[in-house]
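Only one chain is given next, in structure tokens, and it is the form predicted alone.
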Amino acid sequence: MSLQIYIDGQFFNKEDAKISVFDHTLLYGDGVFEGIRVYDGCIFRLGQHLRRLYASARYIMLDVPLSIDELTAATAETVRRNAIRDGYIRLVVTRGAGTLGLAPWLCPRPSIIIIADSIKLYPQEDYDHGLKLVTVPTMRNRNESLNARVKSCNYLNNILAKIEAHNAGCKEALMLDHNGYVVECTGDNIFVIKDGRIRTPPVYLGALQGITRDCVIEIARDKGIPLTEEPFTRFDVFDADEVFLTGTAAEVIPVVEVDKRPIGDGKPGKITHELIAAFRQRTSQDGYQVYR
């Protein structure tokens, strides 16, 4: 059976599944999307992506054409259609077609696009024993260029600190700010553990508020381990006992070498297992029951 996808209230055969080629999201990048996945029959915090969603399209002034109960079913029957069961959604919000020049106001009818498919970002040897990362020179987007709470559909500077990435032979890479400070990586929040405490990159550096990385934080405060949203820099990571990953693709996985230095003892740590084992037990539990 051909993957079905969404687009504006019709579903097509992967094969027949088509956009304009004028749309603005196609030529510029203008547009929003959202990553999600799917845990046994759960869509993990959907309405948390769906606000996210929305607040993202207003700040680019783009007016989705459904409402969050109309998009909430609409994802929920792209999931059914495909029989997914464990697996990702990527929906798209574009600005719809228009002219070849910049103007927004002359695209008149924004389109949706939800794609529901299995996904696997790292195989699980990562997993066991944790990835390697490079701090790359392509810095993070400063926010007065562009919000990095917008998940645009522009990813240009995160693409460019993913080439340089596998360049030196990595899969992720560190993201910095122009002053220096750690920011995230290219599709994943950032955490350190120092003597049991854990701190990551407050979103005003420029960091993306993800919603794997607020569950992570509420489940360490629900544990009772300190953290902190502060910046910190290089120095601070090279010096951790323990680092890790968050995202909706990655979920949560362990760092254990940065910049040739090994993290602690070069594996991944206690408090880093005790968090993807919560996070995992959590997965299930947190967000809408599409097989009702």
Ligand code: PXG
Second form
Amino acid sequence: MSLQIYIDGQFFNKEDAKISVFDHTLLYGDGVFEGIRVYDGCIFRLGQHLRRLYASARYIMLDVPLSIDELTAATAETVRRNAIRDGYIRLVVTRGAGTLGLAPWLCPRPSIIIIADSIKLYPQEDYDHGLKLVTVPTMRNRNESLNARVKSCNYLNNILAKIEAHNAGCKEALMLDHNGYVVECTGDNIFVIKDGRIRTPPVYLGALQGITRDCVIEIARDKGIPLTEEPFTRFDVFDADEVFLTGTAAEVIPVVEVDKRPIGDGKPGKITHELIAAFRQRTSQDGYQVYR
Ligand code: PXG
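Alternate state requested, the form predicted in complex with the ligand (shown: the form predicted alone):
Let's see the whole complex now, leading with the same chain.
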């Protein structure tokens, strides 16, 4: 059976799931989204993802046409219809169809799209051997222009950085802010560890407040590993004993090289391994159960 896609209360076969070419999410990137994992029939931290989605929508003055309970039910139903036990949900709220002009108030009906599919994982070797990063020239958008906490459908800032990393032979890009502080990667938050202390950039520097990031912060606190959210520079990255990234797609993944400098001994570190194991444990405990 074809993948069943939810659009505005109805399910469509993948081939028939269509949105207007006048939708401002296509014309202008005017919309918000979430990427959510399903682990063993549980939607990981669905409540947190939906709260972030509504916060993003509020920021861009987009009224989500469903209540949070209705959207929870619609998301669970989409997972169920596609019999997904382990997979990936893409939830999009579009601005809706309007005119060929920016004005969002001329788009009367926002649309909700929910796709639940299997997930293409990073290859295991990236977890075993770690990722290589390169610092890219494209800086993170300033919060004063577009607050990075908004998970909007305008990802060109990140996409340009991703292209630059790819051109340099790396899978992820290290992105800085206009002052040279480390902010995040194109689809992952970053953490550095030095002398047993973990640091991650504060979201006010222009990072997304990642759900995986929040989870790792909780794990570190529970384990009694000191962790602070504070600005740092590339010097601190090169000087770190361990570096890792967090994100819905990557989960927790070690970084072993940044700008051709090996991190620590050039191998994934001990604390990173410990956090990966603890995160995997939480994924099976911390979700909305779809199948009861
Ligand atoms: N920073 C940025 C810029 C992101 O886009 C993260 C950090 C990590 O956040 P979470 O909440 O996932 O821990 C993200 C997440 C996709 C996709 O399909 C992108 C993300 C997540 C899931 C899917 O490209 N970005």
